[in-house]
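A single chain, nothing else alongside it, follows as structure tokens in the form predicted alone.
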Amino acid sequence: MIEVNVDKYVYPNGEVGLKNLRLELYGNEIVIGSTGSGKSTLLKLLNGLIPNFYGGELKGFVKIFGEKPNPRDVAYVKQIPEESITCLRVKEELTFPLIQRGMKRSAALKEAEKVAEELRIGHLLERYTFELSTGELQLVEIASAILSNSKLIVLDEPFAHLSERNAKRIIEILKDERVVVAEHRIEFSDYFERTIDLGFVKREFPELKGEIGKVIHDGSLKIREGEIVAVIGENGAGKTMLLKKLAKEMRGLDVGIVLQNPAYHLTGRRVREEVGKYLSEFELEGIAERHPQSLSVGQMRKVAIAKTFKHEVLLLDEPTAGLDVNFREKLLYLLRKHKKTAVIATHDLKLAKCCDRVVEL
């Protein structure tokens, strides 16, 4: 059993991460909640990153099957897989946790090949990790966590960058492991034995109809003024590459792009400086004076998207990853309210269905 008995955890910057949380977990739970409700903080507590790495003040305790949390017993799959990669080649990334535990390289490679085939990423084994899409990297890091033979695997938004088909495949494979999953794609909740809600309230936003005008670009993708186009496809299909290509083709237009890692787009010292007049509409007043790089991944994504609203044409790569389902509707509402033209690469099929047009790669 996993015991969580936290009166309060405060980050070094003074932000309260969790308070008054009492849980008993058994290893087949999904944790849901609004953006900023403490899901990522909980996972970091479970593997000892908090407070051992992040510092701060923890009042309370966590026990993992009777032991103190530590990275050897609890594997942690992060929201941004690029931050976890340690090796150049995929096969090296997968054998690394086994070799760390004393397994010979040849035996480790056989075990890695077995798990890779089960996850249907065997074709990636000889690839360089820096060549992969974010979704492919996410699959590699999940495979690496499984191969670590840890007592528990905690996964932070593991399905955010995966197609629905890959997400369901991963869920089926993870049934053989003890896992705690923090996830905003609550449509997957039914696949887990228990749902832990850290605070989620469904909100409604006005439905606005888009005003689609003339063709403003006719290259890799035909785009009309005021149109919101969703681009969908399996992991590695080329959605991100299409956005980058469009950004180059549309240099004569007022174009802004937000890629999957929002931290790359944040250069200011305060959220207020980054966002400008859109601070209130994106509900960022509470973090207006924070440094953008000190935020959670979901908060950084909201800031990056709000920042790009100063442009007329928006190219958004997985804009709802790491954000609760309320943001899906809020984003579409704001795009139409401000008469933006947008191309959205996404695995969020519910978001895609609400767009004006869906293009499948």
Given for the second form:
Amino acid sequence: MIEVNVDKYVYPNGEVGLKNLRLELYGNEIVIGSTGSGKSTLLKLLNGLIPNFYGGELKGFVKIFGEKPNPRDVAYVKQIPEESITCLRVKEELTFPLIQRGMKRSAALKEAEKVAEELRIGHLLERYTFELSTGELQLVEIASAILSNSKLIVLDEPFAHLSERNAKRIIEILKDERVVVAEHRIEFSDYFERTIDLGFVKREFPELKGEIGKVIHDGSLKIREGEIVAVIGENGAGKTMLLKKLAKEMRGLDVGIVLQNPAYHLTGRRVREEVGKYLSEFELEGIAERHPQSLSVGQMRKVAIAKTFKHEVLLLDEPTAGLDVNFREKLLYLLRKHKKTAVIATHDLKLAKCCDRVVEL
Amino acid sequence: MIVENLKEGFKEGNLEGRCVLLSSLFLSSSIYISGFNVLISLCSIAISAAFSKGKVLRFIFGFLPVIVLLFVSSLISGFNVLIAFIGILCSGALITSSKYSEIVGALIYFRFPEKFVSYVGISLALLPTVINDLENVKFLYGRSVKEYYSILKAFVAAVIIRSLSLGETLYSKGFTEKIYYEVRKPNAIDLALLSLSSLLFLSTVLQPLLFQSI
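Shown: the form predicted alone; wanted: the form predicted together with the partner chain:
Zooming out: every chain and molecule, the one shown earlier first.
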């Protein structure tokens, strides 16, 4: 059993990460909650990153099967897979945890091939990690965690970058492991034995109808004024490439693009400076004076999208990854309210269904 | 052009790790020992370019701003310095003509401590990822000189975040300073590279001695 008994955890910058949390976990849980509710903090506590790596002040304790949290016992899959890269090739990335545990290279490679086939990523083994799409990289990192033979695997938003088919396949494979998953896509909660709610309140936003005007671009994709187009497809299908291509084609128009890694977009000193007049509409007042790069991934993404709202046409790559379902509704509401034209590359089928048009790659 | 050349340049080649590492050392040492001799520098460039099938020359384009800067300074200090610098760059870049896991294997073979080698290997593996960051940032902020400050700011921020997250990743993956490496037998082409580099090195070292004896 995993025992979490935390009175309070405060990050070194003074931000309270968790408060009064008492949990008993058995290894098949999904943790849900609003953005900033402490899901990632909980997973980092289980892995031992908090407080051993992060520092800060922890009042309380966590026991993993009677022992102190230790990265050798608990594998951790991060929210942004690009940040987990340690090796040049996929086969090396997969074997990394096994090599750390002293396994011989040939034996580790054999194990890696087996798991890669199971996850249907065998064709990626010889590829460079920096050439993979975010979704493919997410599959590699999950495979690497499975390979580590840890007592527990904790996964932070593992399905955010995965197609529904891949997500369901991963859930099926993870059934044989002890896992704790933090996820915003609550549609997957039925597949887990227990749901831990760290504070999720569903909000309603008024439904606005879009007014679709004349064709403003006819290139890789035909786009009409005021239209919201969803681009869906399997991992590695080329959704991001399409958005980048569109951005190049539409240089004559007022276009803004938000890539999957929000950190690239944030160059200001304060969130207020980055976002400007959209601060209150994106509910960012509470963090207005914070440095954008000090925020959580979800918050950074929100700021990056708000920053891009000054443009007429928005190209958004996985805009809801790392953000709760309320933001999904809110984003559509704001796009329609401000009469924006948008192309959204997403794996979130619920978001896609609410768009004016869906393009499948 | 710079980013594309760096990206291509950092992709692995097929030469054997130990031969490449030794050759790289011999070629760059020859340039130093010869006192930036133009002929030795040109020989080093030719050997590196020929065996890497022109791959090392991509680095010259990748480091174009530095080359331009050196060109300006060479107007005062002499063109041999510029050619020597290009020679050293090509010799160093020769290591990208092998698999990085073989370079790591070569270091371990030559009895470097695994603790040290593991960090070298991770740094090498992350270089293309950093180039990717640069490519994305450049894509976002355009190519104009006006945007240079934004590109620099976003790139530096991305690199700082990457290095911080690398520390976090290594901890969370239970890094014990071990690394994946490969060692294989050299082919004829690897031995030819090593022989030519050794010959150049020996001729550079022995040249002053021969002149003295004459």
